[in-house]
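Here we start with a single chain on its own, the form predicted on its own, put down as structure tokens.
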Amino acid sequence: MFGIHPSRLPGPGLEFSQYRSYQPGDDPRRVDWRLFARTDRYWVREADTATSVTVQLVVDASASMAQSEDGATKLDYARLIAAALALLALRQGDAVSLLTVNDVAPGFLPPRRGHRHLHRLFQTLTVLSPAGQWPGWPGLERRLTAGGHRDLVIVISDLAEREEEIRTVAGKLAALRHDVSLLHIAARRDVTFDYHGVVTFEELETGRRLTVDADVARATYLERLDRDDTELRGACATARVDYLRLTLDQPVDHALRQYVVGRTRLR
């Protein structure tokens, strides 16, 4: 089975493109037998062929992304997404692997088609606990680029990093010429700071706890999230990364739809 990603090289395919002259050591087989009975010349269909690429899922399993929301957590959501894009891709021919990251147990699913491959990418995606914290970039390293090939790469994380250590597998990935999303999880809290009085927050990863008055911080919050969520668009697509944040009251399958079709218009 042939994935549905454009070639640029023509050949033997579904969509035609163009004829041209019959050359020796052409297949007989694509010679257009009526345009020859009509111009007595062997005439070659030529199509635009389509290749199946390997689409891996990079998910973080870190402590951070067991923060809930309206009794959700970001891992559910992160579970959601990378269930639904594994589906769509070996549905449409391409081959998916699994990596599951943090410090304390990561996992590895080798990139494989088929059913069973699959139903074992959902177990392994069902049974993951959040736990730990994002590994730097040398203990990611082999996995990601053990296969030699350029990859579709799909990054799903909540962006909680202590280094840019997130940010940095995804340039690295872009710099080695895959094909690179970032997904990025984020409670709607995140967002629009919507709490109110004397609050107390803690990082999962850390422990690390801090209390604030939120309707004083809210306005410095919203000034500093916008700075940074610029920077991040700005170093996004100077790397050539495609970025989507997508928050845990958006609906599944309109984030997935606003993926797919933000995909579709950068290409």
Contents of the next structure:
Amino acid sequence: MFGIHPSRLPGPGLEFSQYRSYQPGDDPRRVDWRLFARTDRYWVREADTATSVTVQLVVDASASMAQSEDGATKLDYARLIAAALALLALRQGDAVSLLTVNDVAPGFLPPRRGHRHLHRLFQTLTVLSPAGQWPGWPGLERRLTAGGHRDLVIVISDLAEREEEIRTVAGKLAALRHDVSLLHIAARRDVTFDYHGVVTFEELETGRRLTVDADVARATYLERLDRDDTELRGACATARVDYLRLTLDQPVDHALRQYVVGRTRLR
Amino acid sequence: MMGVLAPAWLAALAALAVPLAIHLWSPRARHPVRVGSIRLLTGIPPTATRSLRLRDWWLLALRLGVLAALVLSLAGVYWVPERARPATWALLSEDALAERALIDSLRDAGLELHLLEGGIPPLGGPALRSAGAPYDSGSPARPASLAPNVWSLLAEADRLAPAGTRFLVAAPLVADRFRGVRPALAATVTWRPVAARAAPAQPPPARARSVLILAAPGRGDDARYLEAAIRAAAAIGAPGAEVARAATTDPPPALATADWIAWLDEAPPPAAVVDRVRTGAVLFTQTGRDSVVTGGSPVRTAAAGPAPVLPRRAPFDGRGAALWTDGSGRPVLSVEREGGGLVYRLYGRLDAAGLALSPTFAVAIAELWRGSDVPDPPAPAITAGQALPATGAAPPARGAPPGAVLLGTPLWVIAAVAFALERWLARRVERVGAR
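Next up, can you give the form predicted in complex with the partner chain of this protein, since the form predicted on its own came first?
Now the complete complex, all chains and molecules, led by this one.
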């Protein structure tokens, strides 16, 4: 994604990037006439403008992220994704900020570049522990809209919401003309509901318990999940939010490739 | 009727608690699954929970059944069909017939009553009543030598009884009833000891006995003691006594008619005395020759009471059977048949310091006075273990009774079928759950 990070403002710039053949619709002023004189073909001189893209990583650190499957928690998975994305972004010179979200101990690393920032970011991710709940929009607004730029915002969350607070955040950010991606971390059993017999479920954030016959509840659950998923994808599409669901049994590199390829296609 | 060969295995039934505990304290129920959100699960009615539980109960019952069948088969459960159950014969000796309560309880228990005598005749209800004799405790007991031999009778009963019959023998456990070789019986024998019937007192003769005490010159005291004891014995019970005393050197003519003769002299009794004894009289002699001071060894007589001591005891010369013994078991008074009469020999002196002045002495003399026949030594009692026939000598066999059907194989089959059913049901539950 960042390797082929397209310049938002292609055209005249200080740093020469490449020549490409003229396409209909290109500004004739950008044709390199000297080259035309030499080769008798139209070449357009391209230069990257020095665009400064800030990548805002928003990692959900609420208690629900402690849900584990096969020895790894959702937060572990989110950590890896965030770290990998931060590494990619910083390698190509973008500034990266990290916002860890819960209502107990929210953390914020302002957007910076550089090696040392990367290490600070890794350290923050390493010591991150899940607690509390996702706060309401007012608590986040100041952090997320501070820059005023059009940033690339990547929200990594399990979307365990009381209401629709997380998707609201994504929607609001998209409405602020940020480039918003919503990476939904789900456990495999969240998707397949691979439980049997009478099972008591406990909600991590609230401690609420519910005992259901999993075999009977499965159909209803999967149906509701499907409907919820459809709604969510629809809402994201409407709000111009990239949505991607990753399950814990997916290898992280595979998940990242899926995300990057998806974004490339989107462009 | 059910039975168990190895009851200790039944303790393994405690293993039934394991699946029960697992079912009741299922880790599923105890440890909830912690998930991020149960938003999608709220409001799902738990309608089918009951049916699943029911299915689980079926599973549980099957598992318990498998375990129970295995345990019972290991414990060796058997079943004896009603028709195959062997009869039990109650063999009653004559002594047991007096114990009406015992007979009634045996008959109430459904046992076949038989009399333990030649031919092992059955003892039916009417027959028992019409006979009358068994309940008549006054019927004279037989002499010991003619007492029924329990072992030969048991061997006879074993021949007569159908195979598999058990014997419950009600007879006195006294040694003289068990003569000869211990038989080997096919039947299992259980003992119910009863008391041997006491020999009835013999009717006293009407005529008073004439007693002649012949004493050596130095034995006046002895004669006095003996005379007193005999008079006392005659005073306690019939027959009466007409006592006369004379010197050994000058036996009176009354010797020819005397019933009891006491010869108190170291010299052996003269021929006249011996002749009289051979024709039916009783002779009481005393020998103090080679007597030693015993230091007061207690003398055991047939009479009850404190044991008198015999300060001076002479060695036993091996004649006759011992009646009284000292503390070490050596004979003090022996009895021997001499022709038609009896000879009592006292090994020791009638000493004023010991035996002669003891009240027990008079009682013991009275015993002699009453029974002039040679008494049988009382038969020693034996234990039930000694009375067991050869096959019963071993501890009770651990096998099933005859006619019993061992349920081991059917139980294994049941366990296997139940296990297969349990596996099938469990898989089905799993499959339904996975769907």
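Numbering follows the first chain given and starts at 1. Quantities reported herein were computed from a predicted structural model and do not represent experimental measurements. For clarity, a rigid core is taken as the largest C-alpha set superposing within 1.5 Å between two forms.
- After superposition on the rigid core, the Cα of residue 258 moves by less than 2 Å between these two forms.
- The two forms, fitted on the rigid core, differ between these two forms by less than 2 Å at the CA of residue 70.
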